[in-house]
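Just one chain is shown here, as structure tokens, and it is the form predicted on its own.
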Amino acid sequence: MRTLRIRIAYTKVEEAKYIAHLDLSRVFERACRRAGIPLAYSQGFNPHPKIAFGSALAVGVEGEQEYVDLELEKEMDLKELLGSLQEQLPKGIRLLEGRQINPKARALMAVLNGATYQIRTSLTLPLTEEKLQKAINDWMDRSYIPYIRYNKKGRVEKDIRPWVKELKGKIKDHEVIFDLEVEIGNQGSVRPEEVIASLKKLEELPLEMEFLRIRRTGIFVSYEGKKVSPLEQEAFGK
């Protein structure tokens, strides 16, 4: 059976930032069912709707432009689909754009390989702009930046420096606003809070770590030196 594949860009902000990634699929499934959208289902003993997301957001992190693929079992007008679906989604999830893509296009998780974040945090002591910029430059000049993670195997030391492509910061009033670009993908990545925690520790910055405000400002395909939206490139399915 030929199916129709729709790729949608959406926000995940305000109250919606507290929806865990595993629950997000249920939110979209329920919204599609209420909106009368004919989702396609997998085959087998336990069929599930064909809904696939890009890289997961941690609970509490906002997303300005996230992506999801929906596979439909029959044709449906795109404008009608987006309008009906939006009516059933919770506050904070706003559909920005959608388009039909090649059913054989590679999955979002397979093509999305870059992300940008904005991180805001308060200062615990006065800090000059000059000292902040020196600290960022010194951190970026390091060839190896260890960070300790804990998993089922116990304590693991990871080098997070290769994942960080760009880090900028500025002081505004009594807080610091960081802009971060990282590489993401199946091989791993680095969390924004890990970067800021490492910067604070290694460069001895007076940053408040308990109440970081993190927003993913973009997630994209880094392709031939350009940052490309997955809505723009059906070529990735070839």
Given for the second form:
Amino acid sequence: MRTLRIRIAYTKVEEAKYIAHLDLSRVFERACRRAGIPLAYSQGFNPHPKIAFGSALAVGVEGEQEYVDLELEKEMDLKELLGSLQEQLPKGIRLLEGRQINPKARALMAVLNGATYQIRTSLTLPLTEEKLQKAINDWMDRSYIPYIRYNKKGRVEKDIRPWVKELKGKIKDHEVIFDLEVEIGNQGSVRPEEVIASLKKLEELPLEMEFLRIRRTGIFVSYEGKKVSPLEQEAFGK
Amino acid sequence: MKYTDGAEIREAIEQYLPKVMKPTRYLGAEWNTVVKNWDEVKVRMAFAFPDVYEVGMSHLGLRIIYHLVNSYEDFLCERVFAPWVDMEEIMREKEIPLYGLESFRPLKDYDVVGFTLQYEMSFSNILNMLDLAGIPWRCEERSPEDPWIIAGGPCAYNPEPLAPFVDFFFVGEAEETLPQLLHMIQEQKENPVSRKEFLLKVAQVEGVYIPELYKVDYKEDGRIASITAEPGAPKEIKKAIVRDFDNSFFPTKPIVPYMEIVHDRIMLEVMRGCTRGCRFCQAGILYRPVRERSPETLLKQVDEMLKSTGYEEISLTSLSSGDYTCIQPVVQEILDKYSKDKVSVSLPSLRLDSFDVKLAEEIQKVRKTGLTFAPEAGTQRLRDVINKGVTEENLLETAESAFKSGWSSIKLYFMIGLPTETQEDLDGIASLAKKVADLGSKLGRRNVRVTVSTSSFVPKSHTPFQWEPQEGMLSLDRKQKYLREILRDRRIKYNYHDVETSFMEGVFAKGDRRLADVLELAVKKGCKFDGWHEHFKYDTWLEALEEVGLDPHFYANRAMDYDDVLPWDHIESGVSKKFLVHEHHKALKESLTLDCRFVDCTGCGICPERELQNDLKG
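Having seen the form predicted on its own, the form predicted in complex with the partner chain:
Up next: the whole complex, starting with the chain shown before.
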């Protein structure tokens, strides 16, 4: 049987930003079932629907353009699929675009290798634009930036500098708005809040850290210096 | 409280959501949630479940009541759960009041807050939730602006430990009487009469119990001398019963949570009640007589629910679904119609004697899960005492066919501390478990896994064992250790509960209204989530009991006399005390009472008393 594979770009904003990544697959599965979309299922004792996402979004982080792949058991008109699926999705998950892709195309997880974030936070003390720019430049000039994470094995020190491709910041009223671009690799990546926490600590910036507002503005395939959408032909090559 | 309106509370809560575990517990807005316009309804109710979201949302009663109340144009029902300790800490620190999930309005804004009483160990959470809402605990401390605090569910059959905190209890099934009460509350809002006058009016509704209209006197030795109803209040409170169960309200657009909940599937209620007559079982008395839904109704509901939820699993729920007379055709039809859509069926409560392996094989075609059985006791003698009419042959035959059809893991549930239990009965648990494991090995199953779980017997009100004392903790503890020793076998896993929790459950299950002071003090000292092992503070409970001057053993470990006035004597399950005494005698004589669905009437009293009969569809 020919399996149809659909790649969809969607937002995960407002209330939907609190849906954990692990729960998102269930949300899509049930929405598809309600919409009468014939999902393909894995074989075996415990059949699972073939739904695959790109890189996980942390709880509370909004995504402006996220991607999901669905595998269908039989053909369905794409427009109709997107329309009926949208009706069954919670507020905040809006379908932006979808297209049928090559069933052999590489998984989103395997091709997505870069992301951009916007991070907004308040200033706890006044700060000049000049000082902010110098702090960012100094931080970016560092060749090794250790960051301590805690996991099941205990304390792990990681160099986060290699993941950060670009960091910009500007002051607006009492807020700083950062634009960050990071690489996502096989070895993982850096979390936006880690970058800002390190910047605050190493360059001594008066940033409020408790309530960062983080938005992933894009996630893409970085290819020969260009940011390519995984919806585009060249992104899902053989 | 710092925050008073819904929008402010929502904003404050959202700020902290990324910092707590499982934030969608506090968000609302799940699929099929009903959000009504606050200003367009006349009575607003919050259904409060005194445990965390994923436990509460797995409860069928919540789903029935929520959608039932919302089905009335003039009423609105929202949900509230006990926030987990991480969120509670934030709410207390930031002075954010407990709120309803649909509108984020503080609980104080509702006309009615209705708690469900599923188990005694959630009582502390009720007071803790009222505290988080800024609502005074005792009825007498609340003002007419505060919500009416109501409660229902199985523990409403002995609600006395909660008597001073709750305005009205619902005894029995509230599908028909709750809307009646909400209409009365609407009337009271529009044309208020005095509290007393209103209470006396409400007291006439079937199944409504208003503790402040009853006075309890005690003897010098602490036993109850009398329970007296005020003039105008019924002497006995008769439980409310849904008569036409097949046509009674059932929600077919249930809420679909974002996070995984305990029972994350469609719950289809195939019948209510069970007349097997296990003598320890409270539900078996409370929900009599047996009423079944017709296959036509069920199949219609299944179709609607699959469409409205997108769930892939349907659980046929009841106290003992294998006894549902149309189980075979209903399961078959569901599978025939929907297994192509990967829909599977599960039967959560199967008895060994009603278990049909063919049926089990059929339902396992789509997804394969473990099998669970509850022999309850280790020897035939003790199973006869508790009237659990299953035999060792039933179990072994069932296990054999299960192993033959490909299962390799079986769970067995037992109780320890049952009346008349001896060493032999404990050894019987181990030998039964070993026989099952050996059978699996003999039949060539690799990875044979037998999980044995024991719980400690807690005598419950309204059962033939209500007069029995609970076994002491030391002895229960010794029994658990003994079982742990003799169940050493790499194929067998042994689980058990801590005895302190069972003891406190025993105290409250048979408690009277003097325990309210203990509950209040324990919550002040920080008790909450007592059903969660990591939060249960046994020493604090003992401290509270001592400070109030009550002896927990008086409640849990004392054998009551047949002519004692029981704290729940004024609450009627419809099953006569005479029958319960008779059953207690029969238990001690190891004599069985058969199920009235299959043989003659056993004379429990419910049918003639309420002009009803078992309603079977098969």
